[in-house]
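Just one chain follows, in the form predicted alone, and it is written as structure tokens.
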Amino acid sequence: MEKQRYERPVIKKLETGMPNKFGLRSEYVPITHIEGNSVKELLSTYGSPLFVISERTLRQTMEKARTAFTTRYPKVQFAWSYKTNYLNAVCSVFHQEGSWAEVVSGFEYDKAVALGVDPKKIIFNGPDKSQEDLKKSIGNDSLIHIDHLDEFYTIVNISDKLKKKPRVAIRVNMDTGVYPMWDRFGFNYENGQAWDAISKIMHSKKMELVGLHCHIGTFMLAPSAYAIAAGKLADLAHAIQQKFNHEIKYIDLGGGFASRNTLKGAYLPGIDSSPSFDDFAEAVTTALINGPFKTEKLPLLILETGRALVDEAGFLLGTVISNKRSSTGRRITILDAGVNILFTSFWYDHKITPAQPFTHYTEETIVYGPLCMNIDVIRENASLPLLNKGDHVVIHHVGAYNMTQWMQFITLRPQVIMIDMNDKPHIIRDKETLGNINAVEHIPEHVKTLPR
């Protein structure tokens, strides 16, 4: 007979609304498997910690987003946001699902081309496009979204030299009722900067103005803000038609849709408070359909959704290193996964679920990573059962930004696997090694010799 785990007696204060005498729990069942794969076996095979991406969730979430918009508007095109997660396997899934590529650097642009994306279906955003970047994208007939006038003048010079008329849009920032307003990027709508940029483009006759673009914020919880943005871009497009007899071919509303993560300090969990794709689609498409466009002249709606499409598909599996008590008596659990690979723990209270059966007793716990840095906090406060050294956990909704903003700091970055539609795991990024780090370093000859 297996020896039962001892639980010490506890007196716990009951609060109104608590579902039972044990208080609120992190989860009612452990997550022992991910799409048919044992968490314990995955960690044994691929090492701990381990990132897991669900291909099925990627495709299902993409279908939800596509359906929400295409059932409300006749011309919709998604463009995958590379900065959100630019692992080749993840990008390729979205491209298979019909997404274009949206990039914000020469590195991301080259990555998209190498994956086989038609350069005409690459949207080049961002404030930092080098002359070489612009020459390449103009030569490839990619879509260039102009961020500032210095970029405009550079494009004029390059187009003269290449004898080619690039396809461009301008990024517009505006007041949508959400503050602080994102006015660092692009040209302001209210003070006339956007119209000034449009006039310069039209009068220069050096480029073809094909679109208008905005990206009003990140983790947006107000669909109404997108309705305001769509309405203002529609008004700009109408003014261009009126003054220059020129039709704008697309309106790009960028990204920023909230995922189902829970922001730090939020009263309600993200699964309850984040708007759905239907909520965003209803706001955006209503504004465009009720705008100044004739039915046969509706512009293409481009969406650069990233976080809301990929967050839920990502898991981080980890192992408990140890438990201890703080000086104030609070329980501390230390995992082998830190903020160097889970950057979003600075923003979110990620859901953490034990990966093996657990007892009814829970305790408010500080969850730390393994780094020798006091900021290495995965959760400042989580109601968790008592986890022992060697137990495993699953951290949820980590697909966005962690695999692009992670750092090689103190520890090496772990392996990433993708579980396919048949529940088979594939390595999509090898774990980092000392050789990877040393391969890009050089030691001057005079410091190679060490004292004996």
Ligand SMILES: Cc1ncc(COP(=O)(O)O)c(C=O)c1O
The other form holds:
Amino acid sequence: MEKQRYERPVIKKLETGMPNKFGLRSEYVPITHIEGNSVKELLSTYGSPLFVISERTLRQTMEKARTAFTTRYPKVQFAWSYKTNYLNAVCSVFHQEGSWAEVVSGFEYDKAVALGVDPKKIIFNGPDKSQEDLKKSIGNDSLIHIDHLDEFYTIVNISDKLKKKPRVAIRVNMDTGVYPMWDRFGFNYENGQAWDAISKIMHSKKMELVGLHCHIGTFMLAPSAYAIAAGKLADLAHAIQQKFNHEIKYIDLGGGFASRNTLKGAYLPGIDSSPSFDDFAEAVTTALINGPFKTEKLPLLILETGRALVDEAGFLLGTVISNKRSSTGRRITILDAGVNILFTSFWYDHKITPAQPFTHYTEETIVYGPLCMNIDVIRENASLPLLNKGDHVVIHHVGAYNMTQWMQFITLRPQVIMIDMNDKPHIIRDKETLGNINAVEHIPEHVKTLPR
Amino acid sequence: MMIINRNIAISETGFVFNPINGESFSVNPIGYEVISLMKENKQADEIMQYLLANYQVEPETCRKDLEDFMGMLKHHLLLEDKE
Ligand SMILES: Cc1ncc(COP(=O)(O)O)c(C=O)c1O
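Now that the form predicted alone has been shown, please provide the structure of the form predicted together with this ligand.
To see the whole picture, the full complex is given below, headed by that same chain.
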């Protein structure tokens, strides 16, 4: 007789009433496969933990976002926000889908150029563009989004030297009713800084003001905030038309749309509560269409959407190292994936699903990573089915910010694979090796010899 | 020796009721089997042999889980000390 699948014995006290802080149970079926590939086989082939990107989900999500905006507005352009996920394969998928590149450092700029992006379609944001970065990007006729006046004067200087008229926009910050207000980047709308910067640019005659930019925050749950932002930038564009008889070619509303993750402390899962692309598109395009523009003069709408386009396409697969109890009797499960590779567990209650069949019994569990550090908490409280040592789990919606903000700390960073449209896996980033780490280190000669 | 409290009522669906303090619990099927064996005065070693014979599980994991389960029974006042 074949032995039955084992599940550890558990007892749970029945309490009447409200769902507790462990939340409602959300995992009802195991995720044994991702895009036709068995989780178990993927882990045995590529090692655990493992990041998996679904090319299909990337393209489908892009399509949803594009459709939401292009059915409501005639001129729309997405620019892929590199910092969200700059793995070359991921950027390339977005570029194939027609996205420009949005970068915030010389490193990201060079990455986009190396991938073959037309430099005229690279938007260069951020407060820290070096003299060299600016020379290069102005020489390439990229779009420079000015963050502060020091940068403005540097650009004046460079344009004189290069005898070029750079194409620029200014970053505007503003009150959209969402707090905290992101006012450390760009020029403020309400106090007149933005208008002052615009006037300086127009009077300088050294650069062409082609756009107006803002990025009002990240993981925004209020579409109305984008309507306010679009309205304020439209008013600025109109004022520029009136005073300088100059046409603004584009309005760039940045990124920030919430993904379908669940923010820590939120009562409802993000899957049910985050606004859709349609909600955001409706708010933005209504504000622009009702604005001061003539139909044939509507500006191009640029969106630098990051997390909402990539979060869902990313999975982190891992393995249970051990189960134990805390001093207060709470169940603890330790995974081989920690916060060093899952930075977003500081923001989100990531959904975790077992990768093998389970029963409907659950335990209130604290999920830890493998680091010898107190901060290494993947979930402070999750109502999870019973997991055995060696079982596999799937952590959902990890595509944004993890594969850029991960740290090489205590362990090496794992492999990343992309599963293509025909369900075929491809390695898109190798597992880090000791050799990679040691290659950039140097030991001074006099500390090389160790005592025998 | 720890034995399961005589007064505890347990149903096949895994519903456990302690009439002494009115608390109720639910156990999974394997937990039900363990408590049933305890009611038959089976000792931890025998229970473990039974689980190993019937389930796909390593002895170390089984022992650890069983000890943990007994610990929870004790925590919930479902065990009593008997000489
Ligand atoms: C200027 C700019 N654009 C776009 C983004 C992407 O934002 P998100 O991932 O929230 O869509 C960011 C992120 O901080 C940003 O700073």
